[in-house]
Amino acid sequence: MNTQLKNIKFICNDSDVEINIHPGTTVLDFIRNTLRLTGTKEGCREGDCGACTILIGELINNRLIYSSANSCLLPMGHMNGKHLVTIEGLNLKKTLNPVQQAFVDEGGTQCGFCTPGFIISLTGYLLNANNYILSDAVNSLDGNICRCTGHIGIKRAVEKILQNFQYANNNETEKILLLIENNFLPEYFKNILNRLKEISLSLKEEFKATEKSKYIVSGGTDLFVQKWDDIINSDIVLINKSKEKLITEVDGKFFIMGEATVSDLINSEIIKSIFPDIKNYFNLFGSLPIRNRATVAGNIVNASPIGDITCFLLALNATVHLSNESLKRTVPLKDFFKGYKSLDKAPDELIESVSFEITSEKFLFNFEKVSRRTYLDIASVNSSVYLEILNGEIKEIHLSAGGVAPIPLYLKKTRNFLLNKKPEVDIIIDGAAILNEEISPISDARGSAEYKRLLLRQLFYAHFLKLFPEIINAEELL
């Protein structure tokens, strides 16, 4: 039997917690089980439901910071130093929030299972929007669902509560006082900020790597919707964000940690000065509370053929930066897939980073996803293209393809073919012959080969008519 036991403290609603236990047991079975705090429900338990989403408060950089969270896919060992944020938490003493009140008023609740996630979802959207806006206050619960209502009752409280409450700031502190002031949240989150800088003091390095290892999490997003059961029963390490920057750029070289979630990417100034469209990019990939838990390391590690972030950095013909006790490597990202779920990577060894470089002011970029589902779901086929033109000719061009080969797929005979030749009609035709030679789609239950062969051509079109609307025409492609 396991014994790995880890001491962890952190804060839930407003009680302090400190306690032995294994740092993979979930977040949901500890609040359910041992604190007994039922609100927070069990569905799917694959992160796709939202019942059981809670928020997360942490301190980066001195700030204190929420995200909202699957507490079916979190490890107990990420709360440590933390503040955990149940629907008890958000509870006031002798009447409802408005948030709640809001939901009861607009028949945004029936049986009710669901309405504790949509509540804290709401309220992570509360705490972290600089600017409230509806449409995003929409978007904000698009990792939970609901079977009854058809989401309008919820739709016209989300209406109803930013109606009569607009804050535009970036202060969290002024924020939350003022949250309170209008009771969306309990007094006791005045103090939170304090409490968790001196839990901080306390803690300790821990959850370091042993031979006895078997599992390294960070995010546990996928890990711990296929092997859960196991992870509890086996000695795990647990990688928690860097105290460093995540995102970083020198002399127009790019480098992610590989802890970075795709929330940091989407939020990063340094990732959004470069692709303008990376929101619209990356709003396909999950809901947001997995956005705020699956890491760039974690997305790559995972070896889909179809990972969305995986494709992205292809495109960038990235570096996968390894370290292990021992050394540390790069490996090209195009080489470090040797087959089906088969990496260039030693079991000790992890990705410590990833890097990038945009040799042109000038690129042009492009990602495309086709999914049974436009959100939430994984793609049947995506595909990403860089682009660097000179004197009307392609002087660089790098092109990612997943779901057509058993690994994520850097089309190299197709770049080579339209290398320094110029993106007319022709050559793309051409190019698309190229790359029907260099993919080998199975059928599955995500579509046929065939037509998975079809919609990568209609998403190589697809790049070129973006990118080059003035010369490309859809006809004449067709």
Contents of the next structure:
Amino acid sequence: MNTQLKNIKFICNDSDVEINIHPGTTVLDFIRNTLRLTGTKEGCREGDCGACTILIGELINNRLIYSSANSCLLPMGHMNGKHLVTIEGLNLKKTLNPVQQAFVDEGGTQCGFCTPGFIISLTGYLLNANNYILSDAVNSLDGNICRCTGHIGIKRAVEKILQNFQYANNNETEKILLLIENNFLPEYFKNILNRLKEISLSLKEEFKATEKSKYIVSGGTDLFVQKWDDIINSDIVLINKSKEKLITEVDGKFFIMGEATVSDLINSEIIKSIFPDIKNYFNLFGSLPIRNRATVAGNIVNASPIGDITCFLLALNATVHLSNESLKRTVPLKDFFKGYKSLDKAPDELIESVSFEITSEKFLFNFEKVSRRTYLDIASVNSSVYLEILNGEIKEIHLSAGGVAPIPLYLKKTRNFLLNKKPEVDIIIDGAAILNEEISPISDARGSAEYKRLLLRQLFYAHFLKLFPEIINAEELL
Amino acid sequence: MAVKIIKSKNFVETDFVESLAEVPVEEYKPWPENDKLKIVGKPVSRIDAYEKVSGTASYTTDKFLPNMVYGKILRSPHPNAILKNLNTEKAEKLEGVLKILSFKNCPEISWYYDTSLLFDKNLRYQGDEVACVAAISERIALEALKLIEVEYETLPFVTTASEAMMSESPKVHGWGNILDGKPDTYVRGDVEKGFNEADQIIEEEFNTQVVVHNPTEVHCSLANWDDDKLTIWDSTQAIFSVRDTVAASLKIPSSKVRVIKKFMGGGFGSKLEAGKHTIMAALISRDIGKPVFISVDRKEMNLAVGNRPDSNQKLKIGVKKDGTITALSHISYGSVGAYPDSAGCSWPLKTIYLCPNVKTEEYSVLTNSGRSRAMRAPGHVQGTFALEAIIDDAAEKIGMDPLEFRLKNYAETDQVFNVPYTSKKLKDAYLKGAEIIRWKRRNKTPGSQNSEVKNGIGMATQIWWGGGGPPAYAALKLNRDSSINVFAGSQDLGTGTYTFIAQVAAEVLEIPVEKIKVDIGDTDFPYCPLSGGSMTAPSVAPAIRDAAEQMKGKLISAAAAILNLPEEELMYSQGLVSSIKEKDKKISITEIVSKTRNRELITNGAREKNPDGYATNSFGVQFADVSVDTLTGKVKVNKIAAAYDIGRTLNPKTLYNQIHGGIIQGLGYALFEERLLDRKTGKVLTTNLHSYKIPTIKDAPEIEIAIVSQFDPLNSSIGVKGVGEPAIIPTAAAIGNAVYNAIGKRIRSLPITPDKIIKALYS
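Please move on to the form predicted together with the partner chain, as the form predicted alone is already shown.
Then the entire complex follows, led off by the chain already shown.
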């Protein structure tokens, strides 16, 4: 038990920490039990409440970038060379900082248990955003659950903070200095960049897989929910973000590295330029701290029939690039899923990247998802569509659906039926009938089989209603 | 000040509780309207906010004592089983394990109203306690749980009230599954006659789901013994009831038990009772001589520490063409889980609307699932959802506006006890709320909008108790630096108790709030009631006022002695005692204190008695504005307008917090939250916050609040009524009525999920 100790160096708030510890120990346990910094709370231990939110500062291309994360799902191994910020690390010596003061003034705290998490998340937003927008600031709190205030006082606090403090600049160093000047951050943040650079020089080599390795941990956002008590007793391998570019494009061919996070995807200029609505699609994926950690490869290998990223990539007819020590190979994503939670992947193979090609400049795309709670929820059913239209006819179409079969589905029959036809009401109704034959949903906590069939039909219609509002209207369809 | 002992009868959650109470003989004149007050009624920021926003607030879960060890509980995985054998040998051998408590070595401690034991061999739901391991770390305790070998004899089980009512169904206990063998019945007038007089009779059936409190801080206790004295830090809404249960369970005098709670992460009713884990911590701590901390995890929170029971409700209403309600009947079935509790939900129907003929039957039914506990306005939330839907349907049937229909059947007095209300401003609330939401916009024909996304508006009424009452006591101590300590055995769940106590004391003594230090949440302080039933402010605030008024009297008395003037000649104002006759003869609190040397001034205050022959209730209404996407079934709540009669506003900032929070919990109840239980296995499917859906910041709608009351002139000298529960009661009903107004289809079961909407629209 607990044989795999690793030497880890990082900065926690203003203090240097060097410790030998099992790399799978959660940051939450370390800060609460070892450091006794109890401002960070444990609410659910599965990344669903945000009471344990912390900030991670890391060097990326010599820039200091902060992001929020759920410390209950965060392995200590990932803290190596980073800056860990807890609520205690935001406290000024004599007064409250303006975020804390706004929470006091506007009734943003009630029982107070969730409050440190909210303050951390909002500070993360102030550190991250290039210009401050109220709705974005509020959305950055989507991973923090408050059971008392109804979030209304919190929204008002956010509003007040942004009223009193506006800033537009994408230079992190200047932003940090300005936040210090305005009392949002304590003085010591000034030196973190240099301190991290210094630490990075002395970091030990990265952890490598051995035959004893039981878990491969990338973002860990699902693994740590399911297996946290076993991880800590096992040998594990941590996948760190490569320093190379995570998302690239060459002549219409797009590559996404496996360790790219959902946030990387949303914030990528390359992705945004072809999918302007990407933010709207994936704001329905988990919460900000989860999106900051959950990776593209993780979403695929998790093999959940309702993975949102998988659903998105299936409709792009993406290809999976696999590798192990000796071999590299590719598999079309639509053939990657063999059965429920079963993949065309050997245990030692990793998803290096995912690629897809976009040949038409005028392609259409849409993503739909319905869940019981609109945000921070797993889909009952999700669906994506990619379309190319030529002379009023469907020249190419890729359609995917999640939650309606044991695996994420690429809807081949429906595709073949729609190919070379006009997107008109009768055709779409006939297409829905074929779609209905192609799926095999089961009843579970997210809905009955009958409901999922009905819902996928609705989402299928929603694609066409959104993409062809002039040709198709709801009344005729329904 | 003269006091006397009376028999006091107050409404606590679902029942009247009678207790002896010491009350002042003389009563104070009620305060005037808030605009004539200086501190009460003002939006004072929480006095404990600094600790909360800086992370320094220490909750029970943050407590740490040297040598502290950790306990974890093994729970039955079966919905119904007998514990045949338990082998703890392997677990005991695990390094770091200190003690394993089970039926084998634990004294028989009666639990659940003598229907079970702390460790019982009959395990009646998934989650029933089997054993408790204490170890040097939480992780080792968890490892040890896996090493305990248990032999269960599984038994047939029953998971729903309707199944449990059948004669051939398994019995949860030896006796029948219907609690008390019969429904709780209430009759007023003659319902048959009433229905005969009606022009229209409407009968409908409604279902509501089981929901779970899920406060952010889990249930946890830390127990520590010094000699024969036991101290317990507990995340509880009721320090005195924890003290008394622990003392009775351990058969020790209650004076030997001290229970402390300074900060807690919510409760919503689930923390009104002492937990089994608390007793286990105390027992193990006594045995091993170390402090023991036991917390349950989020899964246990969703299995074993209470819930709001479900309901199946059959309602019948008779109305005349002119809108007069002639009769109302209500039969409800609710599953209380494996041990006795109440699942009744008829009260709103008995009292809100004027109706001479009423009959209700409430069945509380035992099932093999986690036991219910009081949850924010128990019964009323379920009952109001059904009642307010059928009221709307009745109005539609006779072609009357739902608001007009409610005004037409307005009850001026309490019809159950046949007494007047100390105050009732529901009419004002109706009109104010309608104005805010712009009621006239609603669809005259439900579902008539010709668009994919349809908007609707609906309303619902609420009634609750919340007048509080004696006994509630507080002590004030005037310190040498002229600051004040208030001591009261009350609790702050996050509701604002700390703050209003400081405000009331500061108001009376006309000194800044910053001069008042509030010490609550400790059984060493004077008794105050549990924090539930929306009765903390109405019970505690008057006791604070009494103690502060007495302090004023003592200051005058001391000044008289110092200044050699008769007391009658002196008056107190803003920290100064001065002569009425000679203006320059005056002395400040600071000077008085310095003259009294080390002798601090101390007073004891008590809550006065409630007026005889009156009922005190809070009243309110919520209007909901919703959009329904008819393609996907998604419901979006755009706005809630809430108008309330809650007596005096002590602090609008904390009051609004309470109302906002209640509304969002009501929104969760209406749209997302549901404990799902697999009927085939008897196991809960929603054991984490991933599957059990609490509203997020993105789900929070705009909320506009209007308080239509100034103060209740008769209930107490403060005139405040509680608001914690009133805030949640009408939300789901208002949203349900708004959804109907939008799509023209009535969803008669909660939660209103996208699947129910699209099935109603397309199946």
